[in-house]
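Only one chain is included here, represented as structure tokens and corresponding to the form predicted alone.
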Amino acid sequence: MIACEICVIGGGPAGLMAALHAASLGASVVIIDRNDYLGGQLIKQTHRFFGSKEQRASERGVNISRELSFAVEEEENIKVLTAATALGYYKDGVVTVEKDERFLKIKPQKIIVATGGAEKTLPFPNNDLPGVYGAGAVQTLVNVYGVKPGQRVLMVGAGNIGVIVSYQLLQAGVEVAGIVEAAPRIGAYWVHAAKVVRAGVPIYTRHTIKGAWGEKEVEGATTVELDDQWRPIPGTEKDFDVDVICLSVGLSPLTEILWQAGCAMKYVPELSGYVPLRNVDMETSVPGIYIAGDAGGIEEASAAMMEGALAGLSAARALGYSASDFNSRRANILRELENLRSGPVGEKIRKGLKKVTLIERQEFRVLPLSSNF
């Protein structure tokens, strides 16, 4: 049995920031991550971040990953377990882990769940042909391993990930035949979309993929225009000769551990799925279990890092640790989160968070655990 004060499940941007901020107050932390590296999705993000200095503006995700991972490795209060998969949470507070074909038990006093999100897929004829990828897989091939997924790509989805990956494919020498988006508007920040448009890539809004074709692998795709009721318009089909179809149709929060722990959960479309109720310090309805990052609702990595910092401070403070500048650090994090979620772009997130953020712990007591309401 491994005893520790705080166990952080997930070594991505939220988990790394949570561990560093908890350790900075003096708490002992164990990070577990199923990958054999730290950094999560940051390692494949070669674009520059927006925002303020605190939000890592102008820095590339891959560099942020290296910086945070190095800081974690250098922090004597943090123990890192990579290639370690969290298997379950038990009523006595034990987290079970598989590592190197060994079954480990961890008994933490506090837990921060920073498990991130999983890519959604899309049903269409022949979507199981080789050559149909998720955007995360394509980003890993191109940016981490330097491997082209194919020669000509149809991107499905014009959110931030879809247009960013499209641009990265162009930089890698892969032709992007087009981007189709079922919504009437491009979801990505215009600064990202403008790059691919200037490069000559057409973006078809109100369009979706109708099917893929090919014998043993993708040889092409057919798209179709949608009406204002999201129904295909007959006669508007277009064929694309492509060998890769890349799906960028959103992420879902990874919340299995939270369900096992009996956290009160709620389906919130604005946050992309079932997410736990939480207070302003990121603590869930189960005392001592905190969340951070995409596990609590899909947002940008900048917000995940800020939430991780807040959860780390909160968990350490609950154990009795503090610092003379604790209040100012906490206030600064809350201010950065508010700034990230301001304006029209953050309206959806603000609406979603209102549905799951409770002010007082007393409010949890009137809610059924593991509720689906």
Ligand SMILES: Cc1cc2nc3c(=O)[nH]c(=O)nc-3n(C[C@H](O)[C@H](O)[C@H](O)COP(=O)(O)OP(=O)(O)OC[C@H]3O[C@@H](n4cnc5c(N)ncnc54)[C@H](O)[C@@H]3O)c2cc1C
Second form
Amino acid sequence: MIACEICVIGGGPAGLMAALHAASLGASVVIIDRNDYLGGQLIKQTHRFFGSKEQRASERGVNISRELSFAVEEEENIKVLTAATALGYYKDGVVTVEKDERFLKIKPQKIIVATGGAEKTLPFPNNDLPGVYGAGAVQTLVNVYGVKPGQRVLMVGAGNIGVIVSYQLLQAGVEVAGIVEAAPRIGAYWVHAAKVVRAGVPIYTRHTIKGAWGEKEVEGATTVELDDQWRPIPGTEKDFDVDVICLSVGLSPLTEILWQAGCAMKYVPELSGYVPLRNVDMETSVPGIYIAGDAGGIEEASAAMMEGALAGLSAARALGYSASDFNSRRANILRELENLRSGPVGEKIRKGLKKVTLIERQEFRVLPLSSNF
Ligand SMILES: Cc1cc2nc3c(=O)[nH]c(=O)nc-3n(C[C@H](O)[C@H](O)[C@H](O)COP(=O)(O)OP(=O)(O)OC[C@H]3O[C@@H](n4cnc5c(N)ncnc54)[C@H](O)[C@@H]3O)c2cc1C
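Could you please show the structure of the form predicted in complex with this ligand, as a counterpart to the form predicted alone just displayed?
Everything in the complex follows now, all chains and molecules, and the chain you saw is the first one.
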């Protein structure tokens, strides 16, 4: 049994910032990540970020991830377990972990869940053919391993991820035959969309994928136009000769550990799925379990880092650690989060967070879960 003060599950931007902030107050932290590297999604993001200087605008995700991972490795209060998957949380407070085909038990005093999100998929005929990928998987293949997924791609989804991955495919020498988007508008920031359009990639709004075809692998895809009730319009089918279909249709928060722990959860469409109720300091309805980053609602790395910092400070503070500048650090983080979520771009997230952020502990109503774990 490994005893520790704080266990951070997930070594993406949220988890790394949580660990660094908790350790900076003096707490001892164990980070576990199922990958054999730290950095989460950031390690494949080669484009420059948006936002203000404080929010690391103009920096590339991959560089932010290197810098945070290096700081974590240098911090003596932090122990890192990579290639280690958190399997479960038990009611005696034990987290079970698989590492190197061994079963470990960790008993932390506080837990910060920073497990990120999982890619959604779409139901359509032949969506199980080899050659149908999630956009995040394609980004990992291209940017981390230098492997092309194929020669010609149909991208499904014109949000930021679909458009950025399309551009990165073009940079890697892969042809992008088109991007289909079911919504009437392109969801990506215009600066990204403009780049792919300038490169000659057509973006078809109000279109979706109708099916894939191929004997043993993807040989093509059929798309169809949608009416304003999102129903396919017969006769508008188009065929694309492609060997890859890339789905970029959103992420869902990864929350299994929180369900197991009995955290009160709520379905919030604006945050992309079931997420835990939490207070402003990121503590869930189960005392001592904190949430940070995409696991608490799909947003962006900048917000994930700030939430991680806040969760790390809060968990360490609850253990009795503090610093003379604690209040000003906490206030700065809260201000940064407010700035990130301001304006029309942050409207959806603000609406979602209002539904799950509670001020007082009495406001939490713990939903009963099956007690047989
Ligand atoms: C193509 C693309 C472009 C993007 N561009 C931007 C951008 O320009 N600006 C921006 O701010 N954001 C951007 N984002 C979003 C950003 O990457 C995410 O919001 C951010 O990475 C979320 O951080 P996180 O730490 O919450 O989760 P993640 O980065 O997903 O990290 C979660 C970590 O938890 C680990 N984990 C999960 N489950 C377990 C388990 N059971 N046991 C152990 N470990 C586990 C995973 O291995 C992973 O390392 C982009 C995302 C994508 C895919």
